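The form predicted on its own is given below as one chain in structure tokens.
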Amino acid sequence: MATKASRTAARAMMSPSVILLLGWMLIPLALTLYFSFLRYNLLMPGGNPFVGLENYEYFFTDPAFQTAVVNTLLLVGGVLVVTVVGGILLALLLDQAMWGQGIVRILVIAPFFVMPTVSALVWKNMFMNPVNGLFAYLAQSVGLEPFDFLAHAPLASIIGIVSWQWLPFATLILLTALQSLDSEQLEAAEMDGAGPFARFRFMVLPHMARAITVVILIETIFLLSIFAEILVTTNGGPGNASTNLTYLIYAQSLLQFDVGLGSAGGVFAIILANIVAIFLMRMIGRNLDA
């Protein structure tokens, strides 16, 4: 049994790392909040006067703001649909006995270890290029005109690229949950006359509900800050067609050099991410209590 002295010693040994972690998080957050109240433009060095909520007013009335919010929601929702549905299907497939099962599982999981920038460049130049890309070659081979994905369907293209990266993660989590399902229950249900779809709907899917919730939570937190894929493929364009909140903040801070306006957008993004995280954590809590 731990004594009071041992607990005190444990807290003392943990305190440096906790203080470092809090400083790493709180200092940038405090600076972002501070700059959001200043007229701080890198092209106009000076006194950086205090302007109150003026930056927030400009950010929320920016014509690109509503487009960025909608694109962010579409990007997150689209990737979640593809990865959750695709992850369930792949988990069911990989759970079946097959030749080379271990190699197949490694190949399915492999895209998750590719850097986002590298993945986006490969998709942009080797697959989606309307002149030299693989999709253009396949279209020409059947007599069709090549389709410029990044010019005419930029957001859908980014959703596809990001989904390809996150599908292995969802598959791994869902496959682990699927393998924890008691096979004797499935066999009993089959002997009672339950068909494959009935077993999936009433036994497999409810059993995977918690894993699906975990996938949604983790992916949503990361998908709200997608940036590299947009930067190296479309630069937020054409126009603002593929601009999300993260890229909008980047453009205002580092392309327009308006640190105050970008900081206001960063504060909004932090608040939005925390609201989403709290909502999803409560949803997980309800699933765990069920």
Contents of the next structure:
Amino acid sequence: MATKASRTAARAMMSPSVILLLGWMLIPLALTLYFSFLRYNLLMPGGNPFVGLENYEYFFTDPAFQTAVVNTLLLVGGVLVVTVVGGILLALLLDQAMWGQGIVRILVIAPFFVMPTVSALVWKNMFMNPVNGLFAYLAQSVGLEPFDFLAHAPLASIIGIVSWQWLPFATLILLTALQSLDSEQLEAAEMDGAGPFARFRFMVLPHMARAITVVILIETIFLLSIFAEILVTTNGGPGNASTNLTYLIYAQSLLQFDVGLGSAGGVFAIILANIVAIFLMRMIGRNLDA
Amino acid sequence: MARAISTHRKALNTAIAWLIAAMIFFPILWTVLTSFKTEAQAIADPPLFFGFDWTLENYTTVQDRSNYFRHFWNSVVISVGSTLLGLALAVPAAWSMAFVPSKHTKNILMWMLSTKMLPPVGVLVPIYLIFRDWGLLDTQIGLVIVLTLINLPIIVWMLYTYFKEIPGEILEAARMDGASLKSEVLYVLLPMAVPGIASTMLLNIILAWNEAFWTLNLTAAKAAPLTAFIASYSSPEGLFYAKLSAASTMAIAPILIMGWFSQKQLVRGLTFGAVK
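Here we have the form predicted on its own; I need the corresponding form predicted in complex with its partner chain.
The next block holds the full complex; its first chain is the one shown before.
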């Protein structure tokens, strides 16, 4: 039984975490919001006058904004398609009986533990480089011209790199969900004459639906903030061809030193992420009651 | 009854799975192999798989030229430091939420989680300016603080799901048997909580080690951990594949090994208990 004294103690034990997180959330948020209404450039001395919605106007009418929104959607959507479809297939495969399952699983999840800057640079140089990369060698060995991936298909290349990093995550979570499926039910269905496709469509897929949703939502939160991979491979270029919202806001804030403009972008990014977050939080909250 | 599977079928499964696993793992294997080549062998045409003279030269060169271990040490300090600080804050919090729940517990947990959904770039400007004004840019302590705060929700959540699994009745039983508070904590609670705390710690070190937004934006030369140091290879001069590979191999090896040990916890920690 929780006594009054223990409740007071519990509150005291919780408060450091709560207070720190509250500060971490509220102070920067309030400052971002505040800066977004100022004309505030670190390179221009003088007061930082209040300019109302001017920064938002600049941010939304900047041609780079539209490109960045489209790129962000393509990047998130592209990686989601590859990792979710690939993850389902891999999870189904890894769930089969085989020799050395443990080792296969270790090899498959390994990319998730590679730091973003390493995986981006390894892919950029050792695979996608048009002169010395392995892909160029493979292309030449079958008589094709080497392709300069990051110059001619920068966004698709980054989608490829990021998918390689996130495929293990999707696979691991979907596999965990798959393994909780009752195999006797599947056998019963098989005996009743359900083919492999029917079993997948009407039994396996509905069972995994929840895990798939969780994968999509969590990946979306992280993928909206993809940064390091773009920074070390293309710097957002050529032009703005691989600039996403995160990179655009970074460039405005820390490369052009336009604090006001970057803050307006930041507010937009926060709203965008919150839309996704609401759905994710609902799913997790439902699970907490159960 | 388990389904009887023909050896034939099993062999086919094995072959396909190993082939795909090898393809997924290949970039890592290739990096490790390249790290033992000379720069000329690293870009040899045709590519060399095993028939080259293995050398450790790249590892020593990387250290000599760029003081690699300084950055390695920064990574260790930042990831371990932020994890320990996070645990110190989160253990009491998760403990009280699991054992003395109130009607607000769920709301507090959900709210903590929501702070994790905040896109870092949304608060980049104020954090950068605060760090600049307080002299925290490019310092270990600055990064320890930021990484503690961004990972605190995950630590609290993971610990909470582990502590929830400790049955409260055991505590009551111990108390009835006359255990003092001290021995209750020491001999009953702690042994049951240690595995959960250990897995939380492991996963959090991995996440902090690989964090590549704040580490890139808040450090320069002095406090740069490996994420930021490796990024400096993006504009190289001359031949550098073998050195890049050596630097990369050392950066990912420790975390790869820890990651393999924490597969199961990964699912729990990254889905906030939504998938078990």
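This is a predicted model, so every value here is computed, not measured. For the two forms, the rigid core is made up of the largest set of C-alpha atoms that agree within 1.5 Å on superposition. Positions refer to the first chain, counted from 1.
S.K.: Core-aligned, is the CA shift for residue 272 between these two forms 2 angstroms or more?
M.R.: The answer is no, as the C-alpha of residue 272 shifts between these two forms by less than 2 Å after core alignment.
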